[in-house]
Partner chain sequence: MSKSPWARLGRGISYFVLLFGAILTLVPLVWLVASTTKSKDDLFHYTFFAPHFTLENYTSLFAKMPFLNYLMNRGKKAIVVIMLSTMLIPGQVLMAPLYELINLLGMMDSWRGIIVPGAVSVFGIFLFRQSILQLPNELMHAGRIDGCTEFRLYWDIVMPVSRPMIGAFCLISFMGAWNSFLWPQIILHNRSLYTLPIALNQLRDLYNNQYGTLMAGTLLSILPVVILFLVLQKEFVAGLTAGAVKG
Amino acid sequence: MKETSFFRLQHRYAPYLFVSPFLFLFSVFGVYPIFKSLQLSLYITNGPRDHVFVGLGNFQFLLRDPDFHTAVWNTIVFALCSVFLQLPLSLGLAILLSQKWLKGRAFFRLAFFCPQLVGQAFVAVLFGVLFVPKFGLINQTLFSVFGIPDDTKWLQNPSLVMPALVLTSLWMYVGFNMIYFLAALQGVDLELYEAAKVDGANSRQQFFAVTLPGIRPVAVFVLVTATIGSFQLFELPYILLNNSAGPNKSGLTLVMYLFQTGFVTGDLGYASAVGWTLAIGVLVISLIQMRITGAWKGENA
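Chain shown above in sequence, structure on its own - the form predicted alone:
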């Protein structure tokens, strides 16, 4: 009888025992920092110990902070470029590299994906050299092909900093998102293309009637994750612009502004307010994207 009760207790509490290490670590390094940052957002701090309660004062100051507005604008511009340039290029590459007539497809897939393996810090250092006036490969190429002066100062010109960041991110992430689209294209039923051809559909009509509906779940996933990743941009501009926000703060992003406020200025409370504003903003944008694309209920886009 006692053995039966013991085995019942064992079967009842054993699952909780196995998941307890994860729950403990998640509580210490996940739940606690979240609530602590929410608490900090209600204070003005000068280091980790000196703090004054201001309630929602940090959030109210955000509305008047010109640097925050600059960071929001730069981040939105970068995110829009990621969505409207990066994703179509990734899809186009995926369609091209899924064609059976193309030789060396495996090599090209690896080549386009490789930039993702080295990380943002390495890519920033690499493109810092490529953007060098006169001697940089990008300036030399633009001069040879289009006749653009080779002394263009990409990272010193406020109007060229964002194009430089977008160009760098394209090189790094187009191949990464291409892999998702390649996997999605392989899941589209080939019989649908045959049926579309029988109905007289041309290549463009097949793309919109068969390909896009077939890859829609993956496309929504890539859209949402690319947007979230764009709003988390930090290492790439920070290192590429030599640990600064660039001329006239043209490369200042929201996460960079959070870092500067919290760990350079020392106001962890205001940095927490920036972080929570960013988190809520990304959540709202993601929900809107999922709503528009019908991802919640499996609706057709």
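And the form predicted in complex with its partner chain, for comparison with the form predicted alone?
Shown next is a single chain and nothing more.
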């Protein structure tokens, strides 16, 4: 009798016991900071005890700060370049790799994926050397293949910083997103292609009528996560540009702006306001993307 009541008790309460460690940590380090940062964003702070209430003053200041404008502009340019260059390349490679006649698929997949194993900080250190004027591999290659003068100062010339960042991020992420597209392409029903062929569809029509709808859920996922990822850009420019925002702040991103105001200047309140602006901006963009791509049209993703 005692044992059966123990059995019933543990059956009822075990789930709560199982989730309690996570819930505890999550409320302390996940939920509490969210509310705390909402509150903090209404204060100017300087050190742990010096808090001055300013209401929405942080947000008003932020909207007028030219550095914030620079950061928003750079981040948006980077995100647009990333999405419109990276994803078509990833999808193209994935389609080539999923051809039935292809030999050496495993090699190509590994080759394209391996930059992902190198953390962003390490990539930045490596490419910092590859971009060195005169002697760096990139300038050397451009010189010997295209005859472009080898003194291109990628990281010192404000108008070349963004191309350098985009180039590096292409190297890092094209293969990574390709993996998602490959997995999605494998899930497309082959009979649909046969049916399309019977209906006389050429390969371009097949792509738009069968492939794209078939991979849509994954494509939306990749689009949204790639956009969110590029809005969080920090380490790559920060390290590549010698722990700075680069010449004329040409490499200043939103997260770098947050880092500098919050943890270099020391105003955690202002940093919270920047963080919330970033979070809301990213959320709105994600929602728009999902709306446009029809992610909610009753799809069983």
